[in-house]
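Next comes just one chain, in structure tokens: the form predicted on its own.
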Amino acid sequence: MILRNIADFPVSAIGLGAMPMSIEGRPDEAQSIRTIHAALDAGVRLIDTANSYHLLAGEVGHNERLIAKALGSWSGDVASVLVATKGGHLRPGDGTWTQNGDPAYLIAAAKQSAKDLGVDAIGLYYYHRPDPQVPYAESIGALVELLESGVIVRAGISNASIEQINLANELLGGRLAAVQNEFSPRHRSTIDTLRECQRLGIAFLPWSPLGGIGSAKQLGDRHSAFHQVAANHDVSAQQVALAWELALGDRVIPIPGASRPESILDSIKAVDLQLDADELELLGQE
């Protein structure tokens, strides 16, 4: 089992991110479903979703209801998995993003998002982007409102920085579960929001931990010490950029996107990848 405690979100884990089934260049949903359960087969345990997770503008929630008919299909203990989803960033589908943090719209999203995923609870649920029109404590508050009332078990926050970390941990009374923002070889100018989450025993899961979709391919041509490490465990460097994020801390929770079976299983290898002292400094120094 690669996620192996979620109610603690433990050291050496591998999610999987839902995303690149529901946008452009989606999958069939065959294959979307062919990939969710080949993650759950070998053993992830975290799903990563979102209600704009889709491609046109009448299709809010589209990977949401995806993930929960694959796991309606799954041979395996549903109850078992974890699926975070995530409210407050919208796409209204000519490919713009825009935010909603007002507390009302986001309680109201959470509803639609568990009859999405058919759950009565939501596992995790993330204020998914801060909406610089609501102030950020009012829209915390949704997320309070959603505990108590049992709408979610689990809060998180993503694309936030220390100070809204803080204000949300605060807020939520010590109850923030995880913090997701962008993080990769790539993309390093948030380790100070992993180091803090390291501090505060939160979890830190970094999305597009590859350097996002159309990028994951060319990591390793991209980053030589990756491709060198890579070359000397022979594996992939992809791979290699998993475990290292692994090794900054035990509260790191990857979330590599995937919409083809190999690509999950390639990166859910990296958990077994051990990585020694002089590599990670080069790795940490590129």
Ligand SMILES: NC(=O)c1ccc[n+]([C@@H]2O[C@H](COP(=O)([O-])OP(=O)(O)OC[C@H]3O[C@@H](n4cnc5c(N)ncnc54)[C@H](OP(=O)(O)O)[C@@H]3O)[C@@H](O)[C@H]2O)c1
Given for the second form:
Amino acid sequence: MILRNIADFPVSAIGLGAMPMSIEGRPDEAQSIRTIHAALDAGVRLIDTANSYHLLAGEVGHNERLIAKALGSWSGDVASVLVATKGGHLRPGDGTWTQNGDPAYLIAAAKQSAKDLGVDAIGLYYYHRPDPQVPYAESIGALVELLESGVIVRAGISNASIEQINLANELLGGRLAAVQNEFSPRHRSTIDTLRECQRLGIAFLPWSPLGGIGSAKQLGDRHSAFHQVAANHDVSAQQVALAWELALGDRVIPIPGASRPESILDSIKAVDLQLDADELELLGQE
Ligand SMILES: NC(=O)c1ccc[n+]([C@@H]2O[C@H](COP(=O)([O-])OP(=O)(O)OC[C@H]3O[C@@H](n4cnc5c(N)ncnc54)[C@H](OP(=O)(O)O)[C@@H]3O)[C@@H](O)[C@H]2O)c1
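Here we have the form predicted on its own; I need the corresponding form predicted in complex with this ligand.
Full assembly next; the chain just shown is listed first.
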């Protein structure tokens, strides 16, 4: 069973991070579509994207349009899939990332994302990364307006502290649906925000849950406890990392990235991997 129901937020317990299909090293479109279809056929019901998942300037929305195309040619029930996107983090095209938390920009960006995704309303929309030039409450005000005008169905925030989580939830009248923060065996300092989301009943989505595009394949080499537990079960260390994250709380939904069907098909098996208390303690201590 791979669905995890979180209030009105029914998604697969493992989502698909679509960023590797649109940034540096991206595969051709046919491989990306095969990867998305493989994930959906295996039961994944959450796809994570952003308007900034593109390579060149002038390609804003590349990943959103790719997902829309893949969903358009998929034979399953598209209405059962939650596509979550984000705004407020930009790629000028020179390999850097910048921020824009201006409310007018966020509102226009969300409307453009809806067009690029081919939807009337976006199922889950995140404010991607706090902009130090704009008071956080003003940027969250854009999410309130987007919710109230029906451009988005659910609001989320990303790269947020405990204080920002509580402020956003208050400004949204208790309707903050999801928090997406970096969390993995190598990046554990955000565990406080995972626990706060668990306490508040808000979904927590670890991004780069395998350590990031450049490190994911070496997870077992870099983290011996994950290698050891993987050997015990004869599975990949990546599956162990995802199963460990899932065991941290029933609100946790890791979104491992993939650009190949094999990666997401291996990752999704984490949902059925049972780790015992001794193993979880070992992984937690590393
Ligand atoms: N909110 C934010 O600020 C933010 C920042 C970064 C990322 N994200 C989101 O989080 C998602 C995940 O993060 P990420 O893609 O940066 O890093 P990641 O999930 O830690 O690692 C992705 C890489 O892991 C490989 N992989 C996946 N499953 C595997 C498995 N079972 N065995 C071996 N290798 C496996 C994939 O390889 P292949 O490419 O070969 O398939 C992929 O390149 C992104 O796609 C994006 O949607 C959000």
